[in-house]
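Just one chain follows, in the form predicted alone, and it is written as structure tokens.
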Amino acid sequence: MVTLPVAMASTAVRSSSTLEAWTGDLIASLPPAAGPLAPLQEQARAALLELPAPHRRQENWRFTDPALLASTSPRLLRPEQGAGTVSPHLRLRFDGSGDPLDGVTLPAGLEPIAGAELHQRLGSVLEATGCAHHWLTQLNQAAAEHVLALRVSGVAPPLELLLPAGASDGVLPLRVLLVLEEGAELELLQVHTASGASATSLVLEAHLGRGARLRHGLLAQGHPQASLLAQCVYAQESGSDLSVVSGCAGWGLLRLEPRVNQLDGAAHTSLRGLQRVIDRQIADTHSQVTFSGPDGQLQQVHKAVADGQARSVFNGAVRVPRQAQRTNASQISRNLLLSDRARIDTKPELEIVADDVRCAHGATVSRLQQDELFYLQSRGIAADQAARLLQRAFCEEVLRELPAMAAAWRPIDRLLGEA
């Protein structure tokens, strides 16, 4: 059993009952269920008053502080209509206030997901997953009050999502549910934004039928007042193909947990994730990757570059029960450090109960390196360019992997402030 110090712990009792008083803030300042979703607020409303807030005595909050969260006004968020854009792909704008696809015609491939069978699909890949009743979880059910829920059949055209936070200050949760049929094909860039003190809440919940494939891109630019808290969940039957590519920066406050299980085995994962922090900001990734059948493959890179005094965490879970046979699995955390005062911390695990496997983690945390800079230097480059030079090589491995579609947003420029 681990003591924490005095100081430690009296801070997290007092962060904990803060963010406990303000959850029930947020709950009494709700508008009343209504909806398709009033069954879920209600459920969710009872369960998050009994829950326990998140605070640093819980292990998987240990290093993350959600002090920013709780320092948000307790209210739902109504950002501002924004302008439309012209796009060669299909765009829609989602900001939790109406119906998304209000004055839409969806093109061959997609179609909404309504009544009954909504009520049957949402939740069930939370329940898949193991966090249909987390915190996290509940807090996005209890306020979310529209879902953007498509159904993917063939190959399906690029989407692009657009989830604006924008400048006022408030709660803003998002429900987005995919279900893609056997041997459809999807492909999605989600884009958050942020540009004042405001809470994301986001639940994604993606069921790829047999042979199905997504290729999914979050590229997230937030605000140092801004705090997002995403759930990105996936259920892979067998023979599916799911490749997640994230790249997050700006937000004071990040909490990202993707969880993926392969219900049958025998499909493939590729997760790439990238998280910029800079000054005090914190970012915090824990994944959990499941496998629940034999022949199941796995390929897992996270990436972090810290500067000031900022934090990056990375928790990684790969679990490999008995059934798991013939599991490939490849997990690594490279990381970057930039300051004296910037800290990581990375922990990259397996839990392996099958004995027929080829599972392997590792991780590491460097800074720029001093034979690069000079080599760079040698040829008549700046030394500030040259450490800008490589720090956008070290992110390129994981951008790259984005939808095409993201080009436009200038990945690596919003990333690393250079845009």
The other form holds:
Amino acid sequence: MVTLPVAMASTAVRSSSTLEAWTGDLIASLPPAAGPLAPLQEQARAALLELPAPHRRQENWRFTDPALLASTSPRLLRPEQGAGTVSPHLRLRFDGSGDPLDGVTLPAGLEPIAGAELHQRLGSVLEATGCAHHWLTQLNQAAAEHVLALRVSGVAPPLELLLPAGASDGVLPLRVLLVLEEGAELELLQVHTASGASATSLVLEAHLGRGARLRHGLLAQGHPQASLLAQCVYAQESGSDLSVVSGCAGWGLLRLEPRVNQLDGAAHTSLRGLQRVIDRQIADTHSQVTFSGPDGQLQQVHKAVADGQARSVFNGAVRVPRQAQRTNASQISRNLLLSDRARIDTKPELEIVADDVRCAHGATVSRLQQDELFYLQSRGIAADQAARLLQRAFCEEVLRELPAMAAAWRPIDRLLGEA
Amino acid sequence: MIRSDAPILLEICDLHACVEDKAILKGVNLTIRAGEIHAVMGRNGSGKSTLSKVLAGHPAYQVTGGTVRYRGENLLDLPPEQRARIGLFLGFQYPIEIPGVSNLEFLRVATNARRLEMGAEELDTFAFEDVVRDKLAVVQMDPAFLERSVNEGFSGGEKKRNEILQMALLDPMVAILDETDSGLDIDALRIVAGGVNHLATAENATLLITHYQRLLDVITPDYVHVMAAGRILRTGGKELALELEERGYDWVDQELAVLESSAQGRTPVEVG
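The form predicted alone done, now the form predicted together with its partner chain:
Next comes the full complex, this chain leading.
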């Protein structure tokens, strides 16, 4: 098959030029740079015109064609009017079209960050995690007019963040900045929804001061024509504790990039992700955890369910340089393949230079276990119901770790399409 | 309890089955009536566990000949879940651990599947908790096990008790207990056997598959069958189990050798 590489290369060239044309159209359609993020918008628009768009010849886009993004109209999404929501905890709605804190009285423990401090803080975690100049970041910065920027001190009340893309077609750029001061604690649930051909671009930066604790839940239920491109990046000072739990399903294209830098080591990071794809959906998680000092800990579990002709990708980079002695890291990728035509690509990427470390990693791809199915069937449970029970159980292991306030969204029913 | 006029619940005729093209069952015949307790004994590899799996409908086993009628109905035509719903129960030798599936939820879904078949109402979560708490007493099981995942991290004895709890909830007509005594210490064995005895009535039947006499010290069988090379070689009363215990399985091998040599003697005739 001599022709195959040639054919693939030409597709890739076409794809990337498609995406570059789309980017040009998007930038041309954007309103003039304005608001608090105007300088960033201008820089990013200029940078985007220079940057080559990502394409499948690049290692970290090998399995996921970024040109799929071009099926969304290259213009800003016009958000629909949000319905009033009632919630027992603080719930903020952010659709990119205005200041999300307008008219909001923040409780003790949360305060807005603005002015010079905002500009000094914005981008610093992106720099620390090595993605400040990535195309996805620039795309977000070129378009985002508003930012939700919060300082957290003491033990803040739980915060729920609604990020609906609605049924419209277009690009929804969302930017979030969280600065947790020394010893601060926050439980955050971020909920993405979409019901049309939108592309949500999220950049969330969180800085965890010494001994700070952040529990970050991300629940994202999409639409077969919608994309979600989410970069969630975290800088952790020593003694801090970060737990990220994500559950994503139903997106035509999902690209999730959690990145963590333990700035001085000696922090604890827990990353748990679940992605479920059916039909022709694509979900791709590229995570990266860097230990910049000794005694850091990481527990990472990534799970995927792929059915139909869908594709799931996981790439988990763990970087343990020379100074990161006594790092203790574990990473496991567990995948459930429900169809002969679905595809799973999973890859740990460990760069270990320090010599006194424990880094365990593993990956499994399996079908539903025949013995488990038979056991359930032998108790009167029909084969399809047994399969659903087992799939639920597989997903629950991750989803039960979401912050308690997620229960109102019935995450398991939602992500399995049974809500 | 043997009553010759009791209805036949299970009738196995000349059953042949294989796994991955290897013939395991080579003509099993067995009739079980209501009220009876049968024990099938035999060495490892004699086919007794295969018999239980074939009856329950395990997909890895292919039936290559013979018939099985359950209360007059062709059992082999039914998918495993339907066999369970109409009252056939298999107690597993190695109950499967299913991480993430709540034991309580599993028991409820299973119980409701059986209840629907019997024309009873489904039980909601609350009603089911009352029912299950009653049944826990049958196997002296700690309610804490309901909150855990199915069999996950259970000891051998706890798994077997969970099997008998399922049996108590599903109220089967024919319960097949595959090596229920294996891996049990004497106290656990007594509890599990107590549960089985408690559940045995004049209307249902029990088929015990076991290697050892010790289970039959606590559950008294009406019939004992000795299985070898995929067939039932001999049938007797409970004294047959005692004889096996005393003489070991060697004489079974001798009887089998006689049988096989006569079968070999016949082969040319059949071919010719």
